[in-house]
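Take a look at this single chain in structure tokens; it is the form predicted alone.
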Amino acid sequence: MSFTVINLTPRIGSEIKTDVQTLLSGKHSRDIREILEHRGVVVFRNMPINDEQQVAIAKTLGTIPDNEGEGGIYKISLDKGINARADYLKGSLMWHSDGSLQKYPNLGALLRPMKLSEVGGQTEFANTYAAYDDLSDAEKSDYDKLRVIHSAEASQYYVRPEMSYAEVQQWQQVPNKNCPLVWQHQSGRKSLLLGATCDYVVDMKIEESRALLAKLRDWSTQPQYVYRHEWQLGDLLIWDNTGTMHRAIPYPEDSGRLMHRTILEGEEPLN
């Protein structure tokens, strides 16, 4: 079948039509690479795949984590029944990029519903990268050198903004990461490090920090940087993590939304 890419929006998304052996077969695994890092997200429709097949696509594309779910899916899910940390995927809810107090922030994920929800439940991802580009380059100079603590208990206030000293401790117990407020890439290419885990910005009053997080925040999720996925079953999504946020958009807890999540270990450092 052919390899045919659609893009979805000027500055972020595209859609690929292929079918299944095609991606199984990863003959295409380095175009689908190079246009994650250029649009940010690609959406394949009508993708009938099991789990088992998830995972072999994700494998011509990156490295798996061994401790990634079961056999390499996690299972997104409010319900505690599915998962037993639904309470902690509430900051899903959040603008947020994943692993960015690890050494190695992941590189990608691939996305897959089981269940969707009546109401709400779409993904939205901005293209960090994009947002940086059209910075200034007065403002480009000044952010280059700035450092964020990136903080698990930063992140978490915005699911319980009154936690109880309990769980402040339990959050604390999480180690912080100074990152760059630019993350410059092996690429070349440079992209916003922004999301709920950010904390502060070093040296800056706490007043002065917060505030130009929220402005980097509103301008990197302006409607030409942000794609909205509706789902539908039968989707698969990949998105690079490196130089997008994302968010869940709002959903009832108990509507039985469930995703399948497979993802790519990341290969480079956030020093």
Ligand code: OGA
Given for the second form:
Amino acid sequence: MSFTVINLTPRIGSEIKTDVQTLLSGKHSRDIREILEHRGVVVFRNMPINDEQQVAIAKTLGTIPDNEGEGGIYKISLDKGINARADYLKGSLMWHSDGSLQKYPNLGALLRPMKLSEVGGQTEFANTYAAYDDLSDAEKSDYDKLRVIHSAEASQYYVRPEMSYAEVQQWQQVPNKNCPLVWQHQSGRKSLLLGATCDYVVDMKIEESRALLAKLRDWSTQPQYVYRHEWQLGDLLIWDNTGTMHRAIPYPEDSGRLMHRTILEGEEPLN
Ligand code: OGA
Ligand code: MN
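Rather than the form predicted alone that you just supplied, could I have the structure of the form predicted together with N-oxalylglycine?
Full complex below, order starting with the chain above.
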């Protein structure tokens, strides 16, 4: 069956035109992995699949963790009745990457809309390989040396700016992670590692650190590095979580918006 790739913007995002059987067969899984690494996001339109097929497609691309969701499907919703961790998921409205506190950040994820919001709810992705590549040589050599402390607590201030002492203590129980600002991948390529879990740059004055993290987030999310996905029912979207950041555009909590997500486990340690 046919398998056609169309680039959606010059620097990020490709649409693949194919059919369910071809995807399930896994015969293009290597091509898809390669497109993901270089284009950050892969979109399939009019791909009418069910949960089992979503998980089966994910398994042609990588490994599914056994601790997320039911049968490999995790429900993304801001409605507490659907996801008890809906408050935590409000963090998905900020630029982030998934599993940044893990030793092996997630390789990627598959996302499929079950119900859309009438307003908002698009998902944006930024290519952090491209953002790194376009830095000057001087910036690259400065940033290559820097380390950033990531914490769950830092990401929560975006969701609840005035946390109580008890809440701060609770989030501080999640271990911090000391990460390179520039992820040197096993492939030899480099990407910027940013997002809502960034707390501070090690050995830098706190004001300078905050300014640098904001500057690099601004830099990495310039229009030329960003793909905004306008969802339609029947879409299947896959992203490479190791070379992109993403966020949802705000949507009403009671909009009913529901996404089914399947995670691909990380394969590369981040030390
Ligand atoms: C996620 C996520 C964004 C969205 O599933 O990890 O951040 O648009 N989702 O729901
Ligand atoms: Mn996410």
